[in-house]
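We begin with a single chain expressed as structure tokens, specifically the form predicted alone.
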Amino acid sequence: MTDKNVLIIGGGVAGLSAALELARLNIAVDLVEKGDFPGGHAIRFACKATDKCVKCGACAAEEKLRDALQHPNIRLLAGSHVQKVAKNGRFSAVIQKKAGYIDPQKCSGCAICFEKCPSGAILRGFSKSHSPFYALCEEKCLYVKDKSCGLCQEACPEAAIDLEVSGELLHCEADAVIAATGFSAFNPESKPYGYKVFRNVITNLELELMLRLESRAIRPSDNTEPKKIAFIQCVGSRDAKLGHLWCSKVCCGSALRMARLIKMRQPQSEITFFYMDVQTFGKDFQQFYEVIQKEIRMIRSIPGDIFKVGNDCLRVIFLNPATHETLEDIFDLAVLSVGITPSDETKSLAELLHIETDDSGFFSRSLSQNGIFTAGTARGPMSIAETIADAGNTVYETVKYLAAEQ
């Protein structure tokens, strides 16, 4: 099929390994993804190994966007998204590109303009694969805010960035659309929890790029190890006062894994493992999961607040699952395991291609009549390993739809 086209709307895992599928099919893509960098979340997530692999699925992101980057029939747009899409015989779609002020051709990845940015507007990115590695955000510059800061311009060795580029309007033809757009973490600012009161108060996700950049727990307030930490889990996720009943699925199997990894790396510290009950989702995982009961302590129950109290430190109030008796305890560092919910391109996306969601407000799993499709966790929670086999069913009903329209 090499005169046909499919355009990607998502560059997280999904979208990578559905790209790579048809690509490899010698079928062109179009791969439109809306952040600086592609690979989605999973991209930020640090390998869990201990004596072995546990199959946590980290490695797999990497390898899908470095291949996804290599491979010539794929043209990657990151900073990008879909403004409109028609249909008539074919899709046509236009892509708002924001401009790229950084040259990835130029860039040597030295830091500098990320050292030198006072207002914090130079990100970097989470893999080896991006390149470049650094971005611009144009919310944080002062140069496009004002033009009062050109600062990481002066400062590139490489002259590498640019910041008087401006973005384009790019125009592409389909043959088929596959949305891929991923999930939102639920936002846990809302719980009694202190989220973003409480300095070392995280969410699970920030723990995963904690442990792949700096390769250790800390506390953020001052940069230390914790000695004891309280994992919390169901943050957003099987919550009936928010709407929102369904189980992440892949929350219990993460935080136990990272766990465990922090007690391989930091002996000292102690556990605790706070939940409903533990979603045993995933192969081999019975067997970890009857070797991390004996490492941490496991308390069923839910807390209800979290106080801070000297040193930076958490008090956290819960019942005591046999008595029903309140308790408290205090620990250094508390990571909340915050749920899957519909990305927040979803609704806005189901209205321009006509995609139907479901009563939890992600897209519906129903296969695609009139070329458009639908992808890995934009369907629903789903572990790195579930979207790689959703992708690759999706692929193969929109190569069986290619061929029925020739």
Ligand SMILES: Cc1cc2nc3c(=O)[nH]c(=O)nc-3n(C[C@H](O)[C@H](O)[C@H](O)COP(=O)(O)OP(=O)(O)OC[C@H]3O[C@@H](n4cnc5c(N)ncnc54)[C@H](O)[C@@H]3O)c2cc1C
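Quick caveat, the model's predicted, so the values are computed rather than measured. Residue numbers count along the first chain shown, from 1. Just so we're on the same page, rigid core means the largest C-alpha set that superposes within 1.5 Å between forms. Compared with the form predicted in complex with this ligand:
- Core-aligned CA deviation for His130 between the two forms: 2 Å or greater.
- Annotation: Cα of Ser119 displaced by at least 2 Å between the two forms, core superposition.
- For Gln153, a C-alpha deviation of 2 angstroms or more is recorded between the two forms after rigid-core alignment.
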Contents of the next structure:
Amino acid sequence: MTDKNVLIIGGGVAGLSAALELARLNIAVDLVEKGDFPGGHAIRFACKATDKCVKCGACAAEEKLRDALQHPNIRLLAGSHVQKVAKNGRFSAVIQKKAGYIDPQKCSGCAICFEKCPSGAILRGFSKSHSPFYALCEEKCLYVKDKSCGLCQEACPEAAIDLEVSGELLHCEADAVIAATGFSAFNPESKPYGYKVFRNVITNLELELMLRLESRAIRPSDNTEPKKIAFIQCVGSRDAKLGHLWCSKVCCGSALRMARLIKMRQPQSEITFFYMDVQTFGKDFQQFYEVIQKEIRMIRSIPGDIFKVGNDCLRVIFLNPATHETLEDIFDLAVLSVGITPSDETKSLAELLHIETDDSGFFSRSLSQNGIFTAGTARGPMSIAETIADAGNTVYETVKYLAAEQ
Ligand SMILES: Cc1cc2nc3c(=O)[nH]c(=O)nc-3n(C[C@H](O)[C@H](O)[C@H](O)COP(=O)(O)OP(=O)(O)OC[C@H]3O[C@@H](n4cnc5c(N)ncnc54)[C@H](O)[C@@H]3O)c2cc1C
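Starting from the form predicted alone shown above, please give the structure in the form predicted in complex with this ligand.
The next block holds the full complex; its first chain is the one shown before.
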């Protein structure tokens, strides 16, 4: 099908996996990613292997990204937004692409621009092994503001930076469209846990990135290693008050794997896991769970409040699950396991593409709607492995559609 072209919106694991499978079938792909760096949420995850692989999937995300970036049939349009899609036989789309100041083909990732920039305008990507390594933040750049600086361009040994380039409006023709725009993590600021108020309350996604970049858990308030760490599960999931009745499926497994990794790397740490019930899947999990119960204090109770006490520590209030009496404990760091919610843009994209959403706000479960397909967590909570499998199903349906349209 060399003459076929598919437009994929969203460059996370779902979009990358679908792009790769199509590209390997000789179908050309335009992959539109709104962010500066492709890879979605999963490219920020740490490998959680302890003495052996715990199948967290983080390396699968890396692998998809590396292979997609190298494939000649995939054109990645990072920093881009689809503005219009019309169907008149084929699909035609208008895409706004922001200026690409740093050429990913030339950039070697040497970090000189990052070090020279006086205003923090050079953003570092999440993958250490694949370009794009850096991007430029227009809001912070002094050249974009008033041309008063050009240090990054002058210093780049590869001549990869051009501060004069501007954004462009692209027109793209496609035979099918795949929406793979992923999820938004629940924002826990409305919960009584002091997120964004107390410095040592962080989310599980922030802990993922911390473990990826720093290889250990640290207290943001003073950069020291926390001794007592609380994990609080189901923040924003299975919550009737919010109307979020679904289980996010991945948070228990992810939090337990991170807890175990911290315990191995920081053996002095004492970890308490507050949960409703442990939702994890996979044939090796029972074994893993038996080991973890010996290392981690498991409390079947979701805390009501967190208060700040001396030295930026946190007083966590919870019910004793057996007696229902109120208990409290002091922690150095609290990690909120925020769940998967429909992406902020799911609704507007559904309107743009004329596709349906379900009662929860995710794309409807039917894979195809008139040549427009959906994939990954935009359709509901999924692990990385499930997302890859889901993208495979979507590609199968897309290829069937393309063959029938010939
Ligand atoms: C806290 C947490 C921990 C997790 N840990 C694990 C784990 O340990 N193991 C595991 O298997 N899974 C884990 N998951 C699940 C994992 O994150 C998902 O399976 C995976 O990220 C899904 O990929 P995706 O492509 O569907 O979505 P995303 O990762 O959300 O990617 C979507 C992409 O689409 C882009 N996008 C969105 N809207 C637009 C638009 N309008 N135009 C262009 N681009 C757009 C986004 O910028 C993003 O790059 C975890 C999830 C959470 C919340």
